[in-house]
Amino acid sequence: MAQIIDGKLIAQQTRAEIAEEVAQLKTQGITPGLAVVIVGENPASQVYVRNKHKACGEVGIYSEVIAMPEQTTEEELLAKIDELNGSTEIDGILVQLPLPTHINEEHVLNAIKPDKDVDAFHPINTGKIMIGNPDFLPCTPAGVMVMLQKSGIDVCGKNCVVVGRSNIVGKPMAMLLLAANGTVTVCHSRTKDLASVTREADILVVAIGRADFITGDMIKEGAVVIDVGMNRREDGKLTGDVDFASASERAGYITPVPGGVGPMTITMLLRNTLTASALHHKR
């Protein structure tokens, strides 16, 4: 039976470390600040934004939530981002996705100053990740790396398979594993005989958005299985991209859903906001 990697516990430990660093900055008269912009009434987005605001309060980061109506124009949103770019109180800017369909997501994300882009979505920040010289790391992949480290799992020399190639998780996850000297394979919907590839993985990271897609027979005995997925079954229960019951019989380590990667994502947003504050006050 696999050992559970407890994302809640690791997130608590990491947030305690962040809170200490924030407290030290405050003794120098510096308070890190995060602005979260939400456009429209998407219920899931509203929950995420509330959770981010609450997490900031818990570690002592100043947090500002800017709620804009659904009919907000792209020009109005860009003007708000420009205002936040110039604010000395705000170190990090996050625009909650998805945006209403009449707003171009790429235009908006590219408008955030790279040194305030705490989601690490700006092309400059993604480029820095590619060349191994990042200022910020994307929150979910960064959270996965912290979970591996705090669980005593060494990536160096391991066969690492990432299932999924999104810009938010799959691609940057591959880059971070590569930077840690893993041997990385990226799989996707066009991969032939996916199971034959996943069965070679010492570390398997799954982020494809398909409930219970990876089953125990697709996993190498003793592998580390990181499930980034978050799906809701017909009965309303949350489940990941990995079939936990069968996978946990084969894996050496596994993350649950919920309580695995999820808590780490917001934690790394806090870390990036702290990093942004440090960057701004070095100048």
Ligand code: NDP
The other form holds:
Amino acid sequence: MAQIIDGKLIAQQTRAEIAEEVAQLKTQGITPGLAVVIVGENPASQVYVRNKHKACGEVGIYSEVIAMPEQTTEEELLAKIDELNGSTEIDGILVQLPLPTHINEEHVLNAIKPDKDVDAFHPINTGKIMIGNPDFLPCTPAGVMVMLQKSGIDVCGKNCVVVGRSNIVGKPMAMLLLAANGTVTVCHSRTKDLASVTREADILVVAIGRADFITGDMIKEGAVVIDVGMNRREDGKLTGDVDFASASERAGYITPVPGGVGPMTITMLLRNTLTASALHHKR
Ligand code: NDP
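Got the form predicted alone; any chance of the form predicted together with this ligand too?
First the chain shown before, then all remaining chains and molecules of the complex.
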């Protein structure tokens, strides 16, 4: 039976470390600040934004939620980003996705100053990750790396398989595992005989958005299984991309959903806000 990697506990520990660092900064008159911009009334986005605001408050980070109406134009949103780019109180800017369809997400994300881009979605920051010299790490993959490290799992030399190649999770995840000296394979919807690839993984990270898709027979005995997926079942319950019951019979370590990767994502946003604050006060 696999050992559970408790994301909630690791997130709590990491947030306590962040809170200490924030308290230390405050003695020097520095308060890190985050602006979270939300456009429209998507209920899921509203929950995410509330959680981010609350998490900031808990560790002493100043945060502002900027709620803009659904009919906001791209120009109006870009003007707001511009204002936040120039604010000395704001170290990090996060635009909650998805944006309403009449707004071009790429235009908006690219308008955030790279040194305030705490989601690490700006091409400058993705490029820096690619060449192994990042300022910020994208929150979800960074959270996975902290979970591995805090669970004493060494990536060096391991066969790592990432299922999913999105810009937000899969691709940066592969880069971070590579930077940690893993031997990395990336799979996607066109991969032939997926199971034969996943069965070779010492460390398997799954981010596809398909409920309970990876089953125990696709997992090598003793492997580390990280389930990034967050899917709503018909009964309203949250479930991952990995079939937990069968996978935990085979894996050595496994993350549950909920209580695995999820809590780490906001934690790494707090970490990135601290990093941004450090970048701004170095000058
Ligand atoms: P995307 O939809 O952007 O990407 C999904 C990826 O999975 C694509 O690369 C796609 O391949 C691949 N894929 C889809 N079906 C299959 C299949 N049958 N076999 C192999 N690969 C497949 O999703 P995201 O990366 O944004 O998110 C993935 C999951 O992670 C979702 O459940 C999401 O909710 C969750 N998530 C969780 C977070 C957290 O904090 N825990 C944060 C972000 C996401 P192709 O490129 O070929 O289409």
